[in-house]
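Only one chain is given next, in structure tokens, and it is the form predicted alone.
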Amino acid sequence: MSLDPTPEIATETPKLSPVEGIKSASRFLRGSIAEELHSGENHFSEDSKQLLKFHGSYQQEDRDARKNRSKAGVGKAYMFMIRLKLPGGKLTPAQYLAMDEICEKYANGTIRLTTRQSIQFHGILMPNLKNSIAAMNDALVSTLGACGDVNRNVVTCPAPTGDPVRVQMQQLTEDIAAHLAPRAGNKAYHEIWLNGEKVDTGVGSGEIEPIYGNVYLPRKFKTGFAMPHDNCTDLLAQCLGYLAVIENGKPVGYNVYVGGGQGTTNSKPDTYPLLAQPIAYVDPDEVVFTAEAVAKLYRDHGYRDDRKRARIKYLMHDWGVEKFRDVFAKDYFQKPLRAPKDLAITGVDLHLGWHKQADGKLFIGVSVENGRIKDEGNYRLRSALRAIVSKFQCIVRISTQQDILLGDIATSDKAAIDAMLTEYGIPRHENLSMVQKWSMACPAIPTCGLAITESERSLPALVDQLEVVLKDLQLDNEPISMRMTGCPNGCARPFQSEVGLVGRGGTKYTMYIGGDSYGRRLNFELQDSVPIEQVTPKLKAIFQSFKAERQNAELFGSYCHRVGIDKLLALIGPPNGK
């Protein structure tokens, strides 16, 4: 008798994450939220906090107040997030003054702009939950999807300009949004926030995700639009992203990229930032199915065992292009696919100062250090906003560097809101350095609970050491990117900027080097574990080497690529200085 030569061997099903359960359980996002709601206890179950974030928000703890637990009868200082899901970053006036209102009557009297064109609260208590969230309802602003397990804050270039391309890429940016959009989650959405009808959710009730199913996404799934010669959304940082092609100045189609992202965790070596690949050409009017598409490969192939590597880039890194190219084409876009496009990124557009519309109106962008809208001492930039929106009537749209721009603003206007600007004491854009200009950070401590250093709090120290470093070098006109995270989790992308800092423990950030400017390469790890007062030296000795080496007219970034790591190790030393 022979043996088989290849016997089968029993495989068993990886064992899904505790979260796939508190999905598939939740009656569409229901769970107990409602009732929780009303308990009268100031958090929630670890069950409901996990569904809270499908609804736009976030449990947290105001870890500044930590220091008072150790007194009797202190507990944890709960306190909730709340994210708007604003495709585009676009407001009305109107709307963007009832946030304003908000910010003041229900969280901590700042807004707070992120990194992909939304807006946040913190510090908003339990008992103003629901008043906060049927508060930006009723400005027709939703914050379902905001956060979860679904397709985010759907981001593109926010210039208000009239231009075709930037029309286009608007409105299919709201496209995706919509059809994206959780359907069965947003009934209950309406049941515990805005008082709706409930629904049946029983065997037979018909309630369906059409698009999800009942247990959504392995994780958050990030889309984007960038042009080549304005990359200001990081198109290849995105789970999915367009990058349109431009013919006599109108968008004609779009190359379509997939597998991007920033997050990794610490002593897993598994995970990893990447960049997304391009994958094909889609026309126009296939952009939103293609979202569809890519969504639903995402929801059956996707981990869901390991919420650490559930991110569809890492499908893309195991698989390959050329793998994820046949089974898109063949089970989801079901039909051949088009090569892309041979295109390059060449630039990123602030869109800082003042600017002219195709209507022959003007919008100006206006710089917010970290994203902070806030009024402190003579910087009174929330009052100022307030103040100018309200007189003007401007359109608010908010940029994925944290910045805000104004439009539809009468040529004959301009003259007093730049004076009204020098009153509440906001500096022009050209005073502003280039590295300010250029840097962004998470808000990490003491709101976030991934956090394990400081970041928004820490930054402009930082950035005002460095103002005077690269001044003396003659470098203070360099665009130089420099993002700083509270933890490896990226919401700031650090791992495409030219200089990254992410939070270590304590004081100690991990030092990245070497990206670039427009968001087409990764940086590398330069050293670990460096104390915060050692990051300026240890930089101060690169730019000096990259005043005297540079080629031409190389930029920062290119500079430390090109010279590798041992080289500028050699420049830094160890990390405590020594």
Second form
Amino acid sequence: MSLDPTPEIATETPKLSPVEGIKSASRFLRGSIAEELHSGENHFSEDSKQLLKFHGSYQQEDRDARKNRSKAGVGKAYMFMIRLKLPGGKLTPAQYLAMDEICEKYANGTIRLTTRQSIQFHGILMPNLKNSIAAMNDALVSTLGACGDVNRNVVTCPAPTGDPVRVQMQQLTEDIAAHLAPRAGNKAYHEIWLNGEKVDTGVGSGEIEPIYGNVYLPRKFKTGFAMPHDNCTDLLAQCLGYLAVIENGKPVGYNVYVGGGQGTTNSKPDTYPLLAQPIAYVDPDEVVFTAEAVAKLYRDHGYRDDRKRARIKYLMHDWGVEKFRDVFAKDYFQKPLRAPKDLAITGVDLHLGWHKQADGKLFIGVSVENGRIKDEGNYRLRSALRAIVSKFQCIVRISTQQDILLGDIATSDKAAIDAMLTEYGIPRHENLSMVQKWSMACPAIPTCGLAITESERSLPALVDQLEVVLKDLQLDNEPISMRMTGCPNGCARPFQSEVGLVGRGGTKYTMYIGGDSYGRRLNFELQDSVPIEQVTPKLKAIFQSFKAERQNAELFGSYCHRVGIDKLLALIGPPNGK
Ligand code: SRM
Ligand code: SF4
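Starting from the form predicted alone above, please write out the structure of the form predicted together with ligand SRM.
What follows is the whole complex; the chain from before opens it.
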């Protein structure tokens, strides 16, 4: 089904942001990337830097080296991040092994699993950019549209259980990813990175952008699937979310949610996190059409003047659900909407440890601290995964919690895999603390250009401290979700966790509290500018109170939500802890 006639793209947008001009002049994402790539420089121009994102790469600098290089007057140490487009986080064994090889050959020797089920490579130098992207495509993995103002990586439950609901959601994930992939942009991509060769990465090709037009979307657009009993993808953080309606174990349709998002900007009070709102119920065969219709509404009505407010969440917020539904039904869905079914989100599964698949085989979920697959001392996760995947030819799935799942394993191989994990120093998930398993951090410094504090590098020490506190209080079996980011852009979805720590500058963080481990509620700001060394004592005071006063099996976030900010502030004292 396709939308016809298509409403005209709005042309009277006031004072377009500069990126709009770069996009429209880019000849479908070509710009001068190809010329600059061969210029012998170590970085791109500002315009190409923007366009490069659509191709799946960010120009970054080694921030650890910034100070010394600046002192020595030698300019920035430019390097590139490449992100894959990996719908549902799905890789074949051969693809995973190819990515492992690429990280060694061209990047910094680590694989970074992301909060949207993808992989990032860091530290790639400009002369290796083309070879890296070509090598990824050789393994039939594209990077096109992993970043940029298009539909981003579509997320779904990664568990390869083989049950009909997850199987259908994975298929629809791939269908939406293919349908909303840039078409003319795909041609440009092949010209630039693959010497015009057409490789079948399943993203289509063509001369026009039938869905996006030549200015693409106002900003990034994120789509995801979840089930009521397993919201492991944080459905309500998505721009467009599909919640499966299940009858007798089968998926009969989907509730459609629109308008979620996390990012905020400190200097702009009109930016804030928002949860997606239910707008309709659709049949499975209407899912892809619905995604096209929502993307087109966003294309036409999203704000193109201020990139900080260009996300669909602000359109939904400013219009309200009723107006959004009206415009959507009349101009885009082009038929009356059915009301969403009465459904509640009731759980999240991290999918760690051993589980059965429907075909009798097994899969294992391995917790990866902050998504970083590396070898460090006796902990040799990268080597372990390479050895296991190559020996047992397991399929690979990445979760939105930055963890990895290995599947299609014969029951007879279980013991051997357990032994290999032990041999490579990988702890069994039963031996990891709940707080570690339920925590996430974004990369922040040293690679992210927007980071104002550490995150991935500072969370582990904090987790170590909290493990001791929670154990002493006999709260170590509580699934307390804790997420840290190096700035308020919210890449680890810190505004939906029970404890959110958001970089404020230096070694200070804004503390958020009172979210929900099942992703149903936003948390609230508890205290600003808290020095990192004060975080554990402050949380300890709240944990003690939670232990003494929780009602029945109340979760930590729900307790904080119930008792409210005044009580919590009284427990923790002022920001400096004095
Ligand atoms: Fe993000 C920008 C990393 C998921 C909201 N994000 C960035 C950049 C590219 C920094 C930049 O623009 O220069 C970061 C690269 C850091 C690095 O060195 O690698 C970055 N974001 C990440 C990842 C890798 C974090 C992680 O720990 O895994 C995630 C990659 C996902 C993927 O595979 O596609 C990642 N980013 C998210 C999420 C979570 C999600 O989508 O579920 C969010 C919050 C949801 C949302 O979009 O609102 C998120 N990232 C942002 C924003 C804020 C956008 C806004 O609305 O204002 C930015 C800043 C921007 O776009 O200008 C950003
Ligand atoms: Fe960078 Fe901020 Fe995203 Fe962390 S939250 S990766 S610091 S943009």
